[in-house]
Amino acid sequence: MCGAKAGGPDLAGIDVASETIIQGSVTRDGEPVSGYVRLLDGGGEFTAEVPTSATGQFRFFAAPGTWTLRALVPGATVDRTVVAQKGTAAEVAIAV
């Protein structure tokens, strides 16, 4: 099943070998952006949403497979496709 929580690049305390992690940051002109990131399944259906941290970071724990990330920030909406695999963190940088 899929759960989500706000996070960031620090994986301390997370058993990466047994988790499927999608994480990254949202920026505009190299600066962090506050907003939300949605996780959409392969059919485009809403699965989860998290706010970005003060540094623009986000993290999802998801099932392995292909996902769409949708960054929703003031003045912009950007989609990125990511393939998540168990045992590794998929790092995604979203520039809006």
Given for the second form:
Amino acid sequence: MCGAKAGGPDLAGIDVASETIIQGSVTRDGEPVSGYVRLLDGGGEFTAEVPTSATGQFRFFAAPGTWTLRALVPGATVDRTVVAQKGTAAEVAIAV
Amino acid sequence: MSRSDVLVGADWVEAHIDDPKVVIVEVDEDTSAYDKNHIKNAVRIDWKKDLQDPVRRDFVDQAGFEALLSAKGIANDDTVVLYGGNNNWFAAYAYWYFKLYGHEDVKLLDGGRKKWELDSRDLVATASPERTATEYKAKAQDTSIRAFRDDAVAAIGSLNLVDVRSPDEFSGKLLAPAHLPQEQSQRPGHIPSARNIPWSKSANDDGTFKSDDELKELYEGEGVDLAKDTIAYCRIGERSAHTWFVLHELLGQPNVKNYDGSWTEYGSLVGVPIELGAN
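Can I have the other form now, the form predicted together with its partner chain, not the form predicted alone?
Below is the whole assembly, all chains and molecules, this chain first.
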């Protein structure tokens, strides 16, 4: 492993214009972390969850609005707020 | 039936990991997760390739299930322990599926792969274990736990309909869970009279199930009359299998069916009633 890539996964092949994308990476001291990222809606309700990739990255297809990302990794839980808009990918870097 | 008959913890699995009569089975939404690593001695069942008919939209038939389990080396008297990623969605779906075809002794690993990983327990990247083929005999489908589209329509306004999708899928804002491209059914919304009780409310952050008391309070608090029969549904029947497990196996509710056609079928039917908006 040669460290985390900046930002979320490559958007090649994704129809960004028609989707509302939230993506990013989870790192500890600059290195990618294996774990999970949960997407909670404006009311704090669970909406989705994905495991991080080998490079610590994650992606959600959501709807416009304010969301909370919750990273779960061994020994830590970290929340980040994000505003998503249709047609752009909101990038969130989470350090745990 | 008690919780310990249907749900086991990681310590129990570690203690039985080399027991030849205990078959650990991984069933993941991401069917490649097993290749990366898995619990020692676990075999893989692929929910798409192994459990769905390759042509029709339906399950493999009784003979197909017999052939699958025989090839995996699973015998009728084996204890099957299922686990998977994404909070055991597809492991719960497989649990329900094993019960549909009458397997006696099935258990879920509480918390599934996520809890196992967050606890930093051992995973191996070796090939599937060699298990001797069996001559598995399945029973005919037990349709007392499976609902079809006509059952769902007939349940409107009479039985409990529990929609376990996220609030945004229920209200019609999204058509699919937010980690998947937005596709599938022709129309968004939910079945009229359904209560929206997302599967996630029945689980903790680490994927383990909440206590029986918390679960009972959850469903009754959301207006589910536990004296009535219940049909649970979601998008393709995997999250509602998780809720079926909660209601039927953990809480011991007698008449609970999983509608596996779920919203991808209902939301594409011509002429059926649909409601939009939150509960």
